[in-house]
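First, one chain by itself: the form predicted on its own, in structure tokens.
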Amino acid sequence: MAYPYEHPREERMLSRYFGEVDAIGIDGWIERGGYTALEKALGTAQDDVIQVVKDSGLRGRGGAGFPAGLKWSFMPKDGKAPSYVACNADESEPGTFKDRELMRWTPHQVIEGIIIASYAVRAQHAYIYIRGEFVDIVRVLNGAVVEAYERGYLGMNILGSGYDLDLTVHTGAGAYIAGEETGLLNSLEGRRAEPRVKPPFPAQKGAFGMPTTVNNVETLASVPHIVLNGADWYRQWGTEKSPGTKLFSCCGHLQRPGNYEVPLDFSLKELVYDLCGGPPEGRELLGVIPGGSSVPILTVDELDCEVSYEGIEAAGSFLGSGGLIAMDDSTCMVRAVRRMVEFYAHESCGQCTPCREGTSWLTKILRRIERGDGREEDIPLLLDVGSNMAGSTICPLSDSAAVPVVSSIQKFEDEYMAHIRDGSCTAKR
């Protein structure tokens, strides 16, 4: 069965086998060149594997882009503490749906990349921290990694190699801190997803007191290609500052919505309307977010740039986690708006006071701005609150509700002012 929304521009590395359902267990996974990466990696010394991907530029793919080599090399290696691994599968930025299919559709190549990722960190344990919604991938996950333990892809002396590794899938409750690395390791600990002040960071002070990773399901699956074919058959696709391929989940008002796998030079206004097909017929697009609805909102006049991290940013937003959402001419921006703000402080761990209070204020002021008794006055009031959440909280949820917030006023202030002024609202019906 072929993937839906299969396109021929696309560049399909980690997501060639979605819809193949012979891929998901181990049996059809080796037959398709599965764990040969791990055997490679095994023979290679563990601070090698960590240069290989430090060379390739792999940059992490949960939003914050940070390189994956550098942070493994950070580190110990001593071995004097026990050290651990998380796979962050929490996957809970709005519109963002990328990390549930790398799992549902091959579940091995994540695995897999979590053992490279184990064995160059030396890390003795690792751990899938997944939303627990996620039920019917869980139960693809839990049978993945029997699978690897009865092939001794897992425990003790993992293909003769003398390394040793356990992996346990846990099971999130849903909250959307959680996927905050260091809410997800309180989480992960069976505390609450309270994130935590860094420094210390995780690889100093992370899972139980000791040295962990935390990496995206993405960042993971993305291991084994690198390790096989080297950093510059990597660096064959995307920009310099931002090489390789990366999986937009893109949603919303489009003809043909799904997740898309492109090089990062890759155009946003083609993705846009190329490969997703543009607005449905007989509307025009309003705006895009593309990094899941904690980043800035790009205007259809701004979308003629590169996917890659410095292209999306240079044209006033940021790339996030690749959950691209698309907004034609029928969406009341501020309505939109008020939903997101909504989930932000539904969401809020309520830890710091900016967040905690800034999320409630603003969905109400939102609220009044959009049944039609806003004031000409809630758009300043709205901006300085919005200012006061940005950069003052222990993690970035604060500021994730205020981003959609003041993008949406700079950038659609006329909307807001029809709701203020007349009481309608300028979406088209």
Contents of the next structure:
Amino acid sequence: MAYPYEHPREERMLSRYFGEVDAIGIDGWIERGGYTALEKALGTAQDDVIQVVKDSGLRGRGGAGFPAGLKWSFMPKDGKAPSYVACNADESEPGTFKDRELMRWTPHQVIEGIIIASYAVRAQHAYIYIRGEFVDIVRVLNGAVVEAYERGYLGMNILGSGYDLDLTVHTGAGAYIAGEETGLLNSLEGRRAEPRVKPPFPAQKGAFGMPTTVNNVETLASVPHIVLNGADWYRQWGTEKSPGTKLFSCCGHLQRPGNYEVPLDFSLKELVYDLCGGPPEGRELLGVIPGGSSVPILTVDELDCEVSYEGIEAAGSFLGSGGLIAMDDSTCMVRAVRRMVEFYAHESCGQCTPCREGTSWLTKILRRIERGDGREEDIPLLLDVGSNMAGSTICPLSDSAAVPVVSSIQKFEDEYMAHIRDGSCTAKR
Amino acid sequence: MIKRAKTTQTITLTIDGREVTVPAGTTIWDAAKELGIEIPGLCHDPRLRPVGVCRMCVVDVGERVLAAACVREVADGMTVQTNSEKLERCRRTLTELLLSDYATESLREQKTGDDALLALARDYGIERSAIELPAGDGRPQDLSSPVIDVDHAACILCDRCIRACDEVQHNNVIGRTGKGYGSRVSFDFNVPMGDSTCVACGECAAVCPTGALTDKRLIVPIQPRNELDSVQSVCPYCGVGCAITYHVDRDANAVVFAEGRESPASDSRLCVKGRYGFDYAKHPQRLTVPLIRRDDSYPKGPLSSAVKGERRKKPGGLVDYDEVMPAFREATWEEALDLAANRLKEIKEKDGPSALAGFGSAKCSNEEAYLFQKLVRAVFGTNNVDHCTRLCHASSVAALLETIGSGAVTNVFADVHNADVAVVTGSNTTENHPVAATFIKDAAADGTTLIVIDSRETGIARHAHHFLHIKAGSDVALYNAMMHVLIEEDLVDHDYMRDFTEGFDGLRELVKKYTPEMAQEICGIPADRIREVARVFGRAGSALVFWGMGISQHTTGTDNARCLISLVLLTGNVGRPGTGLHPLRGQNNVQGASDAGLIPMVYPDYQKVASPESQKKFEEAWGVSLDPNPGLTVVEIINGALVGSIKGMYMMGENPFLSDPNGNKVRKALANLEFLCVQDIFLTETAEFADVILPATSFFEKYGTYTNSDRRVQVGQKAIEPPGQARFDWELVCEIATRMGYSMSYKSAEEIFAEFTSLAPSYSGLDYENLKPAGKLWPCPDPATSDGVQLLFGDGFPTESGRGKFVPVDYQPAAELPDDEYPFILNTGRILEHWHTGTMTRRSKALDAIEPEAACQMNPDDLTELGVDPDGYVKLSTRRGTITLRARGTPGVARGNVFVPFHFREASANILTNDVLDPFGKIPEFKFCAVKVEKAGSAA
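Return the form predicted together with its partner chain of this protein as a structure block, the form predicted on its own having already been given.
Next comes the full complex, this chain leading.
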């Protein structure tokens, strides 16, 4: 079956085999060239593997965009303490659904990336921390892990290299915050998924108090391609600061929502209007959230930019996870923001005061505005609470909750004022 | 072994424009403190691991995100701004966020008046009514705990209680539940605190900054600290000797609340008894007037219906004053003291000094113990003086004196942190020495390998890396087998043995036959496990051995202790950090009372009665000639009373009616005495048999020194005035002595202490001034600058040869083994909430509320087999007596075993126990006898 909504302008490095059932099993994967990158990596010194990933400019695809090779280089090289790699497959950012497709269609692409990464950072045990809700994908991954052990890609003395690695698939229990890398580590250890104070960073003190590298699924899936073909090959796509291709999970008011893989120098506007087909017939787009619900919303006038990290930042938002949410003129912005903030209020781990209390107050104030019970003073109050929630907590969830509030007030204050002054809504139903 | 490394590296940084240099690893908070900069905070407490969750202490370090000062470590060249408009706005918003949903009335503000959130609000000038944020849905209160009020509405989720519970006390009861706004602290799996596994140590309420967790009122309403007097003292209960500040309401003459204070022995920690068990002193049943038995109440016998064997009106409870008091009449001090002195004198003249005996108490101070033994020795003219140490560690002391020449611990319990391996054997540490247990649990969580050996799987076993659940009374076989393995595998310290020990050949010969396979048959531990644990012990760089009554209260108690000493000598684990022998002492002053000579065979500081030199020294000091023969021990004195050789007794604070083995025999013996003078704070079961009862002062009403298990001598200070005519124990001893013709007069307890220390070389140099505030360890050659000697015997032992002696011993079974008629094994001891014979703790509101009734502990499978319902009753019978009490299913008790706490007169464990003695320590076998268990309808 053809993967829904392919588009000829895509550059399908990661998603090439999406929709091909034969590519899921290990035989099909090997037929398609799978695990040759691993063989090559195991024949290369660890630091050289790190170097090629550094040279490729691959940046973390989970949202923060931290250079992957640099992250790996923080791991100790003396081999004195046990160390770990954790693949963050707890994909839960609203509007993001790319990792699950990578794991569903190409589990071995992900596993191969994990093994190479683990080899490079000298880890003895790797974990895939996956959302418990991905029940079917957990089955796919577990099957793929068994296959990889059977073929000698995992376990003792991998492919005769002398390198040993175990890989465990660990299911989460449905908390968004377990996707934060240190929350993930706590959850992996059997604790509440409460993010840890940083520093120390995971490369110093991660899982079980030992050095750990945490990488996103998409990041790790990109690794075999880079190792096999080299950094220059990878840099044929994208920009100097944002090389390569990226999957965009496009959803919301679009004619053809879905996952699209494009080079990082692609136009955001074309992604929305060309690949995704723009808004439904007869509708105008109001705005687009380009990188998951925790990045600022862009108005239609701000879409004329590259999808690179720096391009979207220049436009006033962030690339984030690449979860693109489009909203057309049928959207009540107050309601949409309230729904997003409610999500964060629900998912706050409750550790830090600004987040635990702040998300709850934002929700309550937004609710009363949406109901038509708001007061004009609520706007500065929202901005005040929002600004004091940001940048003062252990993890960025508090910032994430404040972002849609602050950015939507900046860009759609009229909609708020309509609710407050007239008790009406500007959405076109 | 992963231990925290100490660092000497330093870091220089700038805080608010000022440069400061601090050790690496210091937090910004502490570095700022160095400069005198106070950063506001709610979740941080210097005693707890910082977590940085309240975010009140955030500072600007020039990063995108503000850093929590309490948890962020300093870095070289870091520039920190602790105060700015942005930070102030942030902190102000935080305060508003917390306050807008805060409890309308803060229980902390109402009680101790130190609610930290309300104080912050005052600092920021925030009026609650002016906050524009919508109020929350309200969060509930939980008043289910007998000692702590929980108000979730006043909880700011600062995590302090969780860390106090998890990391200070290691009880792991409190956690978080829910997410976001629904987050809440929870007990166990979110049950009410009173229904949880909380042990009511109160550490959580002590660290809580708000009204969320507060102490309940005990005697009078809790009031702000600054309206109360604070008295620095110690705890009156166990041998840990926790340092306590008592906050006293002078008008009400009552302790209002207790707080742990800084001390090397307790690090401000307390347990439920120390924190909430002080109110007994104000109980209405305190004795306030001297009492004399009425003429018509002779011949003597039991007075209360329970003791007479009649059916009680209602089950449970303490001595029924209504039943007992009519047998006595009030008297003046003159009359009572004259009567006591005259009767004792008459007996001495008629039957000789050895017809008299005295029981002192390890609950009394060093001064009282010293004076009491002086009275018996110098005035009664006999060495028949003993106290409850006989019933707890007499065998340990006998073994220690025999092998290493000193009866005290060689190292303090807190040094367990430096041990590679710690052994805890025969000790239910979490219940009997709860605060010492916190140090052991700390160490176990931080890299010390903990080996627990016990016939019961108790609380401390849950923290063990190796738990050996041995069969009761099989200790010697196990330790001999461990030594067998150590010798066979050459895990012994040859250098140490060459330099500091003697008698190894005998030990090697004896343990040859104790193969792990042979020991397995006796102690029930698989041979491989014995080998494994022996290797762990043998390979340790440092090992510390703790033991309790499970070792000592056997007819083989001395043998058990000899084995432990041999294990330690064999591996050279004495005299270095993290090594040593530590018999955990029971009473708050059992070490001190023994040091003070409340023992029939030794004068103060273990100077032997049988030594003419010592005799001469004390004859000169006291100006009388002394009896050169060692006196009788506790059980021997009771036996003497039964056969009539002991005719007159003076008891200061002891209650043998409940505490001594074979209770029915004790009762007959007490009734058989010609004269008994009881000096106590309550009318005890023993006092039913008294001719004269003298009301004494409680711990809280007097000055005195107390020596803890570590050998730490601490000053107990007077907190409140005594009730009615009650007088100091030492004054009463002086009165009796003087009336018997030996003039004794002291101005103060301090003066008595000076006399005692002049005769006890170990205490030399100590006085009340240098003992404050945290006490000193004896010996303390230089009290002006030193805390005392922590590690003893690094360079040999105070024995004749200067060497530690191996005393090899064979395994012997207990004296009374189970048979067809009495098929179960009876074990007795204490529980967390109660103290010995319950006279204090059962009159403490909180402790009585938590554990109001006697209950034995049995394996649930045994109870099922006997058809006993959960919480149903059982009848326990031995060859000596029968009691009926509730049975609690306790999986940690092995099948075929019964554990009975001895605090409860209505189901007195010692009616059942066997008074057979260890031949060396003369300690009775409290931990083992044969018992029959039958299902019973209800309490008899």
